[in-house]
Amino acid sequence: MSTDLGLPGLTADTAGSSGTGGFAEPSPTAAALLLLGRGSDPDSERGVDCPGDLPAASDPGLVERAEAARAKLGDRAFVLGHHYQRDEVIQFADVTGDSFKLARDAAARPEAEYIVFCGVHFMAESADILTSAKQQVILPDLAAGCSMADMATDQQVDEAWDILTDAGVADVTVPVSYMNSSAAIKAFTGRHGGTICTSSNAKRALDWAFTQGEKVLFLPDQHLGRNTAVLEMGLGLDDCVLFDPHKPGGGLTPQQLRDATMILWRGHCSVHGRFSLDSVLDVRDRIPGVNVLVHPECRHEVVTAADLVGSTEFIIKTLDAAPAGSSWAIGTELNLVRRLALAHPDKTVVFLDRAVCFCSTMNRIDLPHLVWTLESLARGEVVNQITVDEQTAHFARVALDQMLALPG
């Protein structure tokens, strides 16, 4: 006997079954519409009406009504789509890719006059820094924002920046952010003389700021800070301490800041730090042989656990190069997971939770969000503008400068 769990093909008598044919969804959630952008929170969906009129998202018409609206557009619109999308917006990206590499792609086609970041906020900020001024970025739901970005305020890091300097360690403390971070964290970077990293970069990043100063100030990541600065720099766990802006001081003392050499955010990325040693030890006693492979914003001892940890362009590149016949339990987004096991029948590919993880608030992009957002540019009427202030972009480009400056 099944039962319908309103998620397309996923029943509870097939989820999170093992075996050949296909890809075995992992079991859904009591939050699993939530996390799809289908759920009845009244708060859920901020900062954009989608017109009443659009049928369903598995109406083959509102395909069609996506690529004719995108055949209108022409090479005015460039769209880009992130690798943890659905698949139904996925098919009408020009291209793919993690943030930085999307953001780069677009600054790469000035001939476009909009940009459609099919993301979230940050990622489109980020092309709007990069971009030129002609150029008009827009994300088709202001509410795909990312819960590791919105951790770390730019009120709370200019905070932070306070108890550093009256600990006495502000002048040879160097901000190191993650990509994922606002324009405005971006742009505190750069005035502080600090860069920012990506998650394949970010070894070389601490290189380079500890030839500038004594201490790293991570934001908003602690896993792959602590993965970085732990597992790639042989520095000890008892090197980083955790700064939490929710407490009076960081809740840390002014030795213990001193003593530090990473001061580390408490941020996390919310699909990323859900993985456990549980799913690891859980994993391996199902399929015996099974190589476990994660991205570094996973916990510390995911990772320690873990046969193989890198970027989301690393995983797909591992997985593209593994033999036929392997085994692979994949640490990150579902999406993206799912999307893989599709394109290597001739391996086993399974998502190392049980649970259904989906990013929550790169799924509000969905198709009806994306025709409506082409319907609109195709009729001349801009939606959705994600615009930065020239002084934030300033610094922020100063900080990407930066890490585009880092050695090789």
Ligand code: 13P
Given for the second form:
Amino acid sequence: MSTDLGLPGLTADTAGSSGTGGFAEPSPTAAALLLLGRGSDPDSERGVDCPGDLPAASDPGLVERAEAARAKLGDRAFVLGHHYQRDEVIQFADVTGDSFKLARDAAARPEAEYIVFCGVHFMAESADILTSAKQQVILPDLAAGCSMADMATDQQVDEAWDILTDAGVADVTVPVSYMNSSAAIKAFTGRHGGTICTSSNAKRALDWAFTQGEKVLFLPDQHLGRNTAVLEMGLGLDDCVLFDPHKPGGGLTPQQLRDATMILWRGHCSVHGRFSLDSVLDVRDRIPGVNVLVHPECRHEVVTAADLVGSTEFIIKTLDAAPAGSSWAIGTELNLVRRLALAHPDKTVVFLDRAVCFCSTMNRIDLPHLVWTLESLARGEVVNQITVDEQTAHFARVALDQMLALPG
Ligand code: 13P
Ligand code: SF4
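Other form of same protein, the form predicted together with the ligand, not the form predicted alone:
Next comes the full complex, and the chain you just saw is listed first.
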């Protein structure tokens, strides 16, 4: 089901289903649909209004203003851009990357006073945790959250751990949390001896976790957890159970928890959740010989039907290495797919689904927000700073450091 967001050409999928259990996914919070950084929702992982006096989007001088402010800031600022950011923003990024690369890049810039994170809230939180106390991390629009991260709150996860404890399995369970989670969930993970993972190191994280315990609690993306366990670790679908935080006992019996190897949290990405098996079959029909390349946040039946699966960085490298004349249908966010199509005029590059789908929260960061941010910083006014409290940051860092130390 798609919801009209009131923005030209933008829709957000609010339902989705995994196709592996016949259940309906929980909806992201209504806050995920707040427009252009206005309004607030304290329940969301990313918080509140953008207080800025933004320049008009129609201002023809925005690019020059961003260039001037950027030049004035020089090495004092470091601008990171996730691959799903708009072209108008990505042109100002000092580095681009997937979540893993950007976390490392942020940690490797101790001399930059301001880390301007063009991505979403959980990425900026991770950057704050990984950078020094004198560096300030800025998110140009505070409403740039992630509906998947909102699907696991710290209270829900603490309750889930109590349920695992009552079932007698908490002692042998290692939490593995996707980067796409709040700092509080990362801290839970660190406190319980687990690790963070991203889409580019999920297998390595699971390999490590199974040296530490017998079971994994995988948060919050069921699809990345299931796809990695089944397609890369050789586990069966019936080794995985789905923990639904909205149901008593997670919707599972203590015996089901004891029998499972992977306990998957019932969360998903509303952007990748819209790709279906039909999208794959349809594109194979339309473009003979097409290579289907998808992100592991896609549902299991989509990933199984695809030719290749990998993180945004993997998708970019695969296209770079592909021969001229080859055809590609890409199952990930549309800003990245559009850029890939433009960068490879010698190849056919199409979006896997016929319907347009940007990540509505990644798209909140636009040129007016970036100009406002850079100009504010250039005159010494720090805006939209993301800070994680010390105790949360301590345990979240334990889990993030564990990820950065994974072998390979
Ligand atoms: P990666 O950039 O790690 O592939 O993650 C995709 C994503 O959904 C980020 O929000
Ligand atoms: Fe979250 Fe999905 Fe958007 Fe990534 S693409 S920020 S997982 S909603």
